[in-house]
Every structure is written in C-alpha cells, then in structure tokens.
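As structure tokens, one chain now follows by itself in the form predicted on its own.
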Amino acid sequence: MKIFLDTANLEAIKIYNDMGIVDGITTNPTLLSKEKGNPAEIMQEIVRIVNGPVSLEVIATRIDEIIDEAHKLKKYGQNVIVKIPMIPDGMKAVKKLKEEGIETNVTLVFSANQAILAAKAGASYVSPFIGRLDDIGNEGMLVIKEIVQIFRNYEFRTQVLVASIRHPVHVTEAGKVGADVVTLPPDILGKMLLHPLTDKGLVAFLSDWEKVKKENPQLTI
C-alpha cells in the first residue's frame, strides 16, 4: 500500500519525504490556502521535492476550463496528477485527458457508483472520502471495500486512493481491504510513527547502555 501525504506544507513534506516513507502528495485549494506564499510557487516546489505522484487540483467546473487548467498544472512536472471533482463535466474532462495521456485523480467521491463511473471515464485514481462519510453516520470503510471488490471483479486499472483519513486505524483498515493508496495529513502520519512501548523500550536500552559504559570505561563504541 502506498502512502501519500495530504498537505501543501513544504516543511512537513520535506521531513517525511527524507524518511523515505512518502510515495506521493495530494493537495487541494483548501490546503494551499493555509500556507503562506504564492500557491503556484508552492506547487512547483512540491513537485520538485517529491519524485512520486503529486495531485494538483483544478478549481474550474466547466469542461473547457478544466482542460485548460489541467494543461497548465501539468507544466509543473511530469509527476503531476490532475485532480478533478466528481461532476459531469469532470468526467468529460477525465475522458479527454486520458486520451491525451494525462493522468487524473477524481476527488469528492462518496459512493461505489461514483467510483465505477470515474474508472470507466479513465481516471488513474479515485479518491473516496471516508472520514466525511463517517461524519454523517455512514461507515466510510464499507465504501472502500465495495470499490476494491468491484474494481477487482472487472480488472479496472484505476487505483483506489483512500482520502479524508481521520486516524491511524483508518490506514490499517484500508490496507486490510486492499486499497492501493492512503493519503493522510502530517499529524496522522506522525501518530503512526509513535508508540509508548517504543519510547519506554528506548529509555530502557539507553539506561542499560550507560551502565555498560560505566563498567567498561575503555569502551570506544
């Protein structure tokens, strides 16, 4: 399972990218609005830093404008994936861009039916928002299970990218049902790195090693 970082924060991207645990990045207008600086420059820098796929989202909602904006975003780099909302004109744009060899990520997906249509239109990725489904009383992970099963049944090449991750358990559950990708905020990725028993064990190891050093003053390692 691939892990994408869902952020436009350059500092966070650099930290986790240097660890080698980030396979790609997803952004959107809301995430960009939270950062200081020129959004275009921020997107260019993200594409430069990360070798994997970087989803950059259009803000247009009409077919011609979506296509035009997609072409502009693609100029930032070959690893750019154009993020397009799950709307009728969006599907037309996905089909057209597929014909041009431009990869797309269909966002704001909330049902298996929507995911099927996005895949048939030619999306490279489909992004179901499980956290938002949970927020309204549905079980978002059930939608992921349905999409994964359907895509396997019909050998769709579209990758299932689980979005709107609320906690580390979502990541584990997504992996268990066979999702291709999860995209999560930096704070959730940070929580995945931590465990109290790891901290406790490290303290014990270091304490014991100090005892060894005292008993062996000539120790050089």
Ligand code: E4P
Contents of the next structure:
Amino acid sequence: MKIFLDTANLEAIKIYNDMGIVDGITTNPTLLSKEKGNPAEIMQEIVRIVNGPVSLEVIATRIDEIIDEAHKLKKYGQNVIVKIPMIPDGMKAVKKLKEEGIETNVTLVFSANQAILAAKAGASYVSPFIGRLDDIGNEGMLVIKEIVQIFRNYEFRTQVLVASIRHPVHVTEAGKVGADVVTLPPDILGKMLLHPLTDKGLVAFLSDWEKVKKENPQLTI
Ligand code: E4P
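Taking the form predicted on its own as the starting point, write out the structure of the form predicted in complex with erythose-4-phosphate (E4P).
Below: every chain and molecule of the assembly, starting with the one above.
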C-alpha cells in the first residue's frame, strides 16, 4: 500500500518525506488556500522536494481550459499527476491527456460507477472521498471495497487512491480491502506513528540501561 500526504504544507511534507514513509502527495485548492505564500510557488516546491507522484488540481471546468491548465501544471515537473474533477469535461480531458502521455487523478469520486467511468477514460488514479461519504451517513469504505473488486475483475490498471481519510482506522481498513494508495492529512500520519506501549517500553529500556551503566561505568555500545 502506498502512502501519500494530503497537504500543501511544506514543513509537514519535509518532516515525513525525510522519514521515507511518504510515496507521494495530493493537494487541492482548499489545502493550498490554507497556506501562506504564492500557491504556484508552493506547488513547484512540493514537486521539487518529493520524488514520487504529486497530484496538482486544475481549477477549470471546461475542456479547453482544463487541458491548458494541465499543460501548465505538468511543466512544474515530471512527477506531476494532473488532478481533474469527476465531471463530463473532466473525462474528456483525462482521455486527451492520456493520449499525450500525461497521467491524471480523478477527484471528487463518490461511487463505484463514477470510478468505473474514470478508469475507462484512462485515469491513472481515482480518488473516492470516504470521509465525506461517512459524513452524510453512507459507509465510504464499502465504496472502496466495490471499486477494488470491480477493478480486479476487469484488470483495470487505474489505482484506487482512498481520499478524505479521517482517522487511522480508515487506513487499516483501506489496506485490508486492497486499496492501492491512501492519502492522509499529516496529523493522521502522526497518529499512525504513535502507540502508548512504544513510549512506555522505551522509558523502561532507557531507565534499565542507566542501571547497567551505573554498575559498569566504562560500558559503551
Ligand atoms: C484528496 O485528494 C482530497 O484532497 C482530500 O482527501 C479531501 O479530503 P477532505 O474531505 O478532508 O477535504
């Protein structure tokens, strides 16, 4: 399972990128709106820092403008994946960009049927938003399960990128149903790192080692 960070925050990206646990990044206009500075420069910096795929989203909703924005975003770096909303003109753009060799991530997907169509159009990734489905009383993870199964049945090569993740259990569940990628806000990745028994165990190891050192002052490892 690949782990992407769902953020435009450069500090968080650097911290987790340095740990080697981040395979890529997803951004969107809302995430960029939360950061200080020029959004274009922030996107360029993310693309420079991270080796893996970086999804950058178009703002346009009409085919010609989507293609134009996609070309501009792709100039930021080879690892740019153009993020396109799940709308009819978006599908046309996915098809055209695939013909040009430009990879896409179809965003704002909320059903298996939408995911099938994005895959048919030629998307490299589909992003079903599970947290937003949970928010309205649907079970987001069931949609992921359906998409994974359908893509397997027909050997679709489009990767299932689980988005709108709200807590670490979403990540475990996504892994169990066989999703290809999860994209997480940095605070959730932080929570995944921690366990109280790890902290407690480390305190005990360190204090026991202090006792050993008192008895053997010359000891080093
Ligand atoms: C995915 O690519 C989106 O950026 C993101 O996961 C949306 O999550 P939200 O529902 O928390 O805004």
